[in-house]
Every structure is written in structure tokens, then in C-alpha cells.
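Listed next as C-alpha cells is one chain, alone, in the form predicted alone.
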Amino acid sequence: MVTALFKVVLMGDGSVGKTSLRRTYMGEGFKAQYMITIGADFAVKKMSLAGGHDVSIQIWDLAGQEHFKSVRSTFYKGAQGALAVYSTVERSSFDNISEWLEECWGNAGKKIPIVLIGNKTDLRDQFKDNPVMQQTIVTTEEGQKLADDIAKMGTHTSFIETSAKTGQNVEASFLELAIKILEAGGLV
């Protein structure tokens, strides 16, 4: 069987854990220190899906800082799916997801499938009893509602919470996006 190639983008505000998700998914391990992505980073991984579909996921990890916005636009071209990432302990990153979707769909030229990812669940669990941090925490229910709202815009959408640090649902999020891309293409 021929292996399909899916170009996907990892998008979201700076420091939400996009690179950590990619590194964990690629088996490179988690690194606690934050290193800014300049422009975009790139990786490829093969996977086999149910039904005999072999796919290679070409991952474009986009820089989240505003000053890279003009550079990011070219990386969306040809993308077939996106992982829209926010931090479950940084409400502003959640609030900015709609801007990321607008940027993505505008530059991709269409509404591509989305997996909405609430990352850093390990930190949310640590901060849930801290009254100051409670104000910035994004709940599972809020994430699911946003994913439901995105789906109502006419695109294949899923919601998953992850922890790049523990590996929780990292593999599942990339697998889910591959499935959404296949569904959008009518192959499943």
C-alpha cells in the first residue's frame, strides 16, 4: 500500500508546549527548559492506521510569538490538518485559539481539520488548589465546549487533553488528527 503524506501544523501561543509535544511524539524526550522556536521546526513520523492506511505525518511546529506571524503564513500552505494547542494553566492561550484558527484557515485557504489540545494537564493538577492559579486554569469542560463550537464552523474537530511531560495522550492526539484528515478526505 502507498503511504500517504499529511502535512500538519502545530500552532498556538508561545510556551504552550508545542515543541514538547512534538519532541515527546517523536521519542526525543521531554525537556523542562523553554527554548523559543524560530520560525518553524520540522519533523516526520510514519504511522499505521486501522483499515490499512499507512501515513507519514509531516509536522510543522510553528513559532507562537506575535513577531513571527508574517513568517508563519507560508508554513500553512498545503497543510491538511492542525493541532491547535493551548496551556490548561494559561487562560490567555486558550482565549487566543480563535485567532490561531483564523490565521490557519486564512493561510491554508480552507478549513482544515483541527484537534484542539489542552496541554500541561500535569500543571493544572498541581495548581488546582492554588487560589491565585485557579483564575488562569482552563477546565476540561471549557476545552470540550470550544471544540464543539469549532466543529459547528464546519470542520472536522476533536478535543484531547495532554501532558507532554508525562506523555499523556500525546500519541493519541497525532493519531486523532490523522483520522480526522482521512475523514475529511472521505477515505474512512
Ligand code: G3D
Second form
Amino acid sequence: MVTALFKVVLMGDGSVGKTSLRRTYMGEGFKAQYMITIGADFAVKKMSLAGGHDVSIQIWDLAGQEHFKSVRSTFYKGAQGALAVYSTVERSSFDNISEWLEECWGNAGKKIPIVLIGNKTDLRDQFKDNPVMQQTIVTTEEGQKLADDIAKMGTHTSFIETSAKTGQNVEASFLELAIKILEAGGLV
Ligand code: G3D
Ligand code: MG
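After the form predicted alone, can we look at the form predicted in complex with this ligand?
So here's everything in the complex, that chain up top.
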């Protein structure tokens, strides 16, 4: 049985839905604390996992600072896991995931566990028959392939597709990350 507090970071391009995922997960009514110095905020949520593990996760979210690499390095310090988020209707955000990983692992000082998240599946469903959108849509197979490639780099990795709008898989994403962190630490 493990009782722990994990620092996790939400990373990915602006507008992919990081803050929405955090809000959907936490529910209304929580107050994030804002770290003005590094342009990030954080909030804590407790979860109970199978096997009697009680973990709290402190979720760090960039507050609109995605475009300022210079302020982000401290954001990753001490992080034990990361949600790497892209939008399934914006291919450029998918293409940029490898840069986010590099930055994260570089600043965290090790290859911390990753849950790769393809968000906005509700929009992808809406756009699936629209020929104009086909080039920018990222399929489930492409997401899974990228997650497999990340895992091959020697990192505990999962892939989940979400909609912060409908709530689909949002809770599962944070749970999955907690499990990966426990696995990486040899705790389960
Ligand atoms: P960010 O924190 O990564 O920058 P935000 O992203 O959470 O601020 O989301 C950017 C915009 O995308 C917001 O719209 C938000 O409502 C929308 N969004 C986030 N996730 C989803 C999703 O899963 N589905 C849909 N349909 N929209 C989503 P606005 O209009 O407020 O800028
Ligand atoms: Mg945000």
C-alpha cells in the first residue's frame, strides 16, 4: 500500500485542451493556485487506486505560457509524470509532441512516465466526413503508433483519446498516469 503525492505536468501546444482536461477532471469549484513567477498553476486531487494505494496528484498546468520556452524549465523540476496532450483535429500539435517530450525529459532529468493524450475526439467525430479536415485529423492508429515509439525509448507509456467537452476518458487519463508512475517506481 502506497500513500504518495505525485507532481505531474500537463504539456502540449496552446489550445489543445490542457486546462479543460484539468477542469473536467477536478470538477467545478476547485481553486488553482497560480505561480506568477513561472506562469503555471497547480491543483491537487486525491485518488484511491486498486490495491489500497492512496495517491494525491498535484497537477501543474501552463497558464498560457506554451509559447515562452524560456520560462518553462522550472515547470518540470521534480515532476514524476506527464500528460502529453495534442488535439486530434490539429496535426501540428501532434507533430510537436516529440519536442515537448525532449524538453520535459531534459528538464526533469530523466525519462518520466508519459500518458499520451489525443483530445477533442468529439470534434474529430464531427469532422470525419469533411474532406477539408482530413489532412489535419490525427487517427487513433497514428496516436497508438506514436505511443508505441515513446515506449520503445524506455519509458512507461500509455495512450488514451479524450474529450474534455464530453468528459470521455478524462478521469481514466489521470488514473492511468498515476498507475504508470507507480509502475515506474517499482511500487506495484
Ligand atoms: P490549453 O489549456 O491547452 O491552451 P484550453 O487549452 O483548455 O484552454 O482549450 C482551448 C479551447 O479548446 C477552448 O475553447 C476549449 O473549450 C476547447 N476544448 C478543449 N478541449 C476540448 C474538447 O475535448 N472538445 C471540444 N469540442 N473543445 C475543447 P474556447 O472556445 O474556450 O477557446
Ligand atoms: Mg491552458
